[in-house]
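There is one chain below, alone, in structure tokens, taken in the form predicted alone.
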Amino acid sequence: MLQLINVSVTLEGDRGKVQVLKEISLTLENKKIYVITGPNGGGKSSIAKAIMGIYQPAAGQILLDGADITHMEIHERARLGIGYAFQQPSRFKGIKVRDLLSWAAGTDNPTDICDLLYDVGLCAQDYLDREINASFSGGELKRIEIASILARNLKVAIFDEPEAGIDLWSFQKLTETIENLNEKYDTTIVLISHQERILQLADQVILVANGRISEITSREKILEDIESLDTDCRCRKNCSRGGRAVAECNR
């Protein structure tokens, strides 16, 4: 179980300091999936950074199993079971796909490596021994990223947008993965999207706004919500325009 208790996170910015998060309090129980959704600079990837560790709080505590990691550093979070798939992926020129996957997987894990690069849409053959470099578009990255996340046996798995960038093909893969993921382990999901399929996903959804906790529901309630929209922009829906799984909204 992952409890956030009124955490609040100030930031430097170009006018000063920024509150980016305004006591937040969520308690995310193992073997659930949870969607955090909201306007753009609400304070969603905010609070994944939280938890992660990339951003420390101004105050409040993040307990995991009970044990305060307030003010661990992102590696020891990493070795107690939390993951992070960032929204724009690095690159890790000289090292190949298959030995980043290996490492991610570790000793204790044994995984299929081809396996995991199918979930993500990906094919072992053509990926294994490349090396991460300038050749791999950002949807390729975002995809191995995303494997690397899936190697391991975690606690808690956060995708920061996982669609982004993502074939129609390869999201439908990756949901499906996510499902066989929380079927299979005790990981607790979180996932930051707009995306209607993902929100079909959640145990619960999250809503974030002003960097606060708007409301939390269920995924039948935010999906009827969407669906009673007066509007022809469906931004949050799969949108298969250019092939891809989203689409921009020019309103």
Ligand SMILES: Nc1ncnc2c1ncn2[C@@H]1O[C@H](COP(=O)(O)OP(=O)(O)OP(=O)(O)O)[C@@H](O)[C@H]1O
Contents of the next structure:
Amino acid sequence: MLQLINVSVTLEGDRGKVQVLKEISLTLENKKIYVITGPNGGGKSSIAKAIMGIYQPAAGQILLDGADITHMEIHERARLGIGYAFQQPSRFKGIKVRDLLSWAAGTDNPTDICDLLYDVGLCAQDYLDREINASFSGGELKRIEIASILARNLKVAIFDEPEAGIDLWSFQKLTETIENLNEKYDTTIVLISHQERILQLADQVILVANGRISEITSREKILEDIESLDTDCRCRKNCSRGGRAVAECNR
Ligand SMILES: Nc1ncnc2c1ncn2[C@@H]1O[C@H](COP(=O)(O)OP(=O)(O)OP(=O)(O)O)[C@@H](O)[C@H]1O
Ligand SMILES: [Mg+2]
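Having gone through the form predicted alone, I am curious about the other one (the form predicted together with the named molecule); can you provide its structure?
Next comes the full complex, and the chain you just saw is listed first.
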């Protein structure tokens, strides 16, 4: 179980200090899927980075199975079983896909490595011996990074917008893979996403805006909220009915 207790993070930006997280409290249980969603710039990736140790909290505590990991380094947290697939993956220059995944999985077994690539919709034959470099497309890199997280038997696996840049066919495979991970292991899965299909996987949905948790709710409730959203402006409705009240529209 992972707990964040009143975690606040302040960063040094171009225009001075910015408080990106404000008193975040969360309890994330084993074998559950959490989806963090909310507006751009709300603080979703910052929560992931605070959990991973990339951002150090100015206040608050982070506990993994009751042990205080608030001031631990990234590599120590990784060793304890926390993994984060970045929103924008870095390019592990010069490493072959086979070596990266073997290292992450702790095995050289070719079948295991092929399965990992298959799970993210990549054909092993085409990728195993390719060196990761600038020739990889954004979607390919994203999928290889996700595979490297899947390879590790993690306590907490965080995927930041796993759907970004991934085609519809691979996306279907990816959602099945996440469901399988959830069925097979006790991993706490955190998905940061704006995608309805990903929201449908959630045991709990965490809505983050302005650096705070604004709501913790069910997938049913959030999907209902989305359906009832009135995103159409009034003047357009009026216009399509032949009305002339455009000047009154204030949206
Ligand atoms: N290193 C930094 N220095 C200053 N401000 C930062 C830094 N990193 C993030 N921020 C700011 O913190 C806020 C939250 O950023 P974060 O990346 O967590 O948002 P997000 O919810 O993941 O957004 P998105 O949906 O666009 O990915 C943003 O306003 C961002 O500009
Ligand atoms: Mg983000």
